[in-house]
Every structure is written in structure tokens, then in C-alpha cells.
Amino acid sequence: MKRDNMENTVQKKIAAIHDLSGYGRCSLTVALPVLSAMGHQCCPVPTAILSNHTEFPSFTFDDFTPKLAGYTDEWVGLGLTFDGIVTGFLSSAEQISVVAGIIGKLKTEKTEVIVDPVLGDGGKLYPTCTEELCEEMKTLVGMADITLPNVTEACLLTGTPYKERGWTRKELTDMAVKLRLMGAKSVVVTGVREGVFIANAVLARGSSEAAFIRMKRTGQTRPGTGDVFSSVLAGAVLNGETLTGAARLAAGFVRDCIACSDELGIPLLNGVCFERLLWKLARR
């Protein structure tokens, strides 16, 4: 294989395997600007093209599963290498299997694989997710250096009964340990409700105890915040932050974006107005 001599290797390169929704801030329309603001070259791998994200009453959907292998085989043939691979929304069990193959082809010893297992929220699967897709997602989680499930997704992946509130530190740590036993080296369980706070449980590689990051809740729940969180965390980790530090930065940035969006009166379905705050990430 040819060496990747087409780019200055000082700048980190991240392959972002996400859908592209033309309207509504999520997936690639979040990952590209966030990772770029943090100094990285974001290289998109579109898994699907949507007119707008799926929380709108209607949308068009063009599945890119048949095109993915050929798309990334070109990169392999060119000898391109990546410092990070980030995955988000995947539309089917078949697509997860294809993406697992892509990771196997693109990953080198230096590559950080970050898997956001997008399956559901609020104790329920998203409408596009099936039981088969959930099972296949476990394979992808097993390939992750870092996986970032929310509480619902952590429950679905580990077979843990879901509850809205009342999680103990031990219960969350036990779920994170189960995910690590699947093969993930580090785990961040996000979006844990603790009264007026939102907590994130961080079980870093080699650690037996989870660290907990708490932020006071602000504003209304909005789509796309998980994509903002995962993009900021990925960018921070690739910039040398510890996993706990990266999770703290991501949680704080999401909180600030929600507050800004509410202040500006941004409609809920439009997600968060992160564009106004990208300077905070670039300044770092």
C-alpha cells in the first residue's frame, strides 16, 4: 500500500461515517464544522442522504449502503490513513456490517475508533431501528476504542431494564463494564438524569472506576445534541485531551449551545445553534 503523502500529517484526519441531512443540524452537518473548528480535517463517509432529519413529519431518504465499500476502497487504494474514525447513525443491520468492514480496512495502530451506537432514546428504539440492527451494533461497539451510548442505548446493548431516573453510580459503572467486556476499550454513558443535573459516566481504558461529570440542565431537549457531543469529544481526544476532559468539554459545549438556541428562539426541530459558539472550540 502506498504511504499517505498527499496531506501534511501534522493535521489529524478523521473519517466521519454519518448520514447527511440537508436540514436540521445533525450528523455530518454537525461533524464537519465542529471537527474543522477544532483543527482537524474531517473526511465524510455518507451512509445516507436525507432531505432533513427523521424527527420532522416527513423526509426523503437515499440509502448509500451499496456505494460505501467502493467509496472507501478508493481511499485504501490511495494509501490514505486516518487518525480517527467516528460512526453515528446507521440505517440497517446490513449497513453496520459494511461499516465494520470499512473500519477493518481503514484502521491502523494509530487510529482512534469512536462509535456512537445510535439506537434510541427515552427508553425506546428509534423508528428506523430493529432488533437485528441492535444485535449487529454490538459487533461495532466491540471494535471501538471509545463508545458513547446514551442511557437508553446502554440498556439496549447490555440487556439492562431501562428507567428514567434513579440510577446509582454502581449501576452505571456496571453497564459500562459490560460494554467494555463486549470489546470497547473506553465507555462514556451519556445523558443520565440526576434531578436538575445531567451526568455522564466515563469509564476510561484501564480504569476500574467510572468518573462522573455533572452539568446543570438548561433549556429544552433538542435533536442533534448527541452528534454535537460525540464530535466535540472526538475532536478533543484527537487533540490530546484525556477522555474525562474531552467529555467535560463536550457536555459544557452542548449545554451552552442549548442555552444559546433557546435565547435566540431557534425552533426545536432545528437543533442547536452551535455555529454561534464554534469560536469556543477554535480558541482551544
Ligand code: PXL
The other form holds:
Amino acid sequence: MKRDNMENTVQKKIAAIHDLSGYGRCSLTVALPVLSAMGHQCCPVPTAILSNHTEFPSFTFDDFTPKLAGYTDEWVGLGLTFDGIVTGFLSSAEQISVVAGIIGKLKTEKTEVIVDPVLGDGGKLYPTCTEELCEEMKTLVGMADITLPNVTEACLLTGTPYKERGWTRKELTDMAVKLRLMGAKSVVVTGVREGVFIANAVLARGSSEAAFIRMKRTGQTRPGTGDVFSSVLAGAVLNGETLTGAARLAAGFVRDCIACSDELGIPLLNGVCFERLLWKLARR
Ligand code: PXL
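If the structure you just shared is the form predicted on its own, then what does the corresponding form predicted together with the ligand look like?
Now the full complex is given, and it begins with the chain already shown.
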């Protein structure tokens, strides 16, 4: 057995393909601490370096695309294999084919590929996300063992008109089925408003019916909660949890983070103070 593979039997190794935003709690600044707390070794692949996330009125943005192939080729040279590969915010349509190549290089038949198709929220695209990026994102969704779009992203990917509320379970299941037809094995549609609840539709591999997980809304929508959700879900799946169990853990954790952030008066744009609650995820 290769040395690296032996290491994987004692601790899961996850490549986290996200941007590094210095301020605002999203992407790598969420994935690294969350996956570490859950007992995994998280290896960052930075897609871009930003001063802060793009929901602030201004930000600096340095694309890392030209460096990505060389960076990950070094990992191939070291014989690294990964139990999980998670993807999040990507810089450009062009970067997606590079990321698809990286997944192809780093994945084995046992690797869990988790694609968060970060495109927008509240019915709107994020400022750096273009129509072409949305189109290309479908390729990555097709490579996913699990994809977890929010409702806005599920609409953009499936060509469904967006609405803030009033989703029926059938409409949500239909969107999840369409995403599965694109090639994703399992789908979780996150952040669906249902009155005083937030629901998540979980369509697991091979299942014809979605499970719905509902949590009471405890506060306002905040940036970065999708990244907290995807990191907790990835960490839990790699700890052997079922997809529905992992989605329940992630939804409950996000709910608690929102409540805690409101209680502490954290400004909305600063995301959620997940740091205070990481202990809930900790694994010895
Ligand atoms: O949380 C999604 C996200 C990730 N990365 C960057 C973002 C956003 C959402 O605004 O701007 C840079």
C-alpha cells in the first residue's frame, strides 16, 4: 500500500476548491475550520484571492486560474489521493474546465465529489458570475456525487423561473430530478422559504422521492451560510453520515449560527460567527 493511501485510512483528506476571501467569512475561511473541526485534513486549492466577498460594495479580486494546474500537478507528483473534493466559488467560465481537469486528476473511484454551484442568491447572480459561468457550471454539476445549489442556483441551472416563496414540494423535487439528469448522483436544494421555516430538499442517489428537512428560521439571511452548509455536509458525509443525516446536521448548524450572529449583533454582511459554535461539530 502506498504511504499516502495508508494515511487516508486514519484521517480523511479533502481538497477544497474555493476562493480565499480575506474578510466576510465564506469559502476557504469557512471550509478550513469546519472540516478541521470535524476531524478531516482540508487541503486548499484557492480559485481566487479577494480582499472580501463580493456582496460588499467593493473588493479586490485576483484570479488564480493560471496557477491551478501546476499547483495540483505537484500533488499528483506527491502521490496524493483524496477522499473528498469539494468545490465552491469559481472565478470564471474558463476556470471551470481547469477545475474539471483537477477533479479528474485527483479523484479515485472512492472519492466523494461535492459541487456547490456558487452562482447567486435571492434570485440574483453574484457580481462576478456571468451567463457563461452558469452554463459551464452544468459540466461540473454533471461530475458531482453530491451537488447542493440554493434555490436561486437550482433555478439558474435548470432554467426554472425564480420565486422567493410559494415553492411546492413537487416543483422542488422536479428541479432536483433535472439536476440529477445532468449527471449529479445526489442533489440537495437548500434554503427554501416555507413560512417560518427554511426547507432543504434531499434527493439521494437512486431514490425517486425527495426527503424534506425543515428548520425554524432564527434570523435574517446572511452571506456565507451556503459555504457553512456545504462544509458541514461534506464533513458529515465523509464521517459516514447518510446524506439526509448530513443535511440535517448542516441545516441545524446554520440555523444556530444565524441565531448566534443576530444575538451578538454581527453586521449582516460579515456572515455568521460560526467560530463560536465550532465545538458542536468537533470530533475527537
Ligand atoms: O458564499 C458564496 C461566496 C463565495 N465567495 C465569494 C463570494 C460569495 C458570495 O457572495 O462573493 C467571493
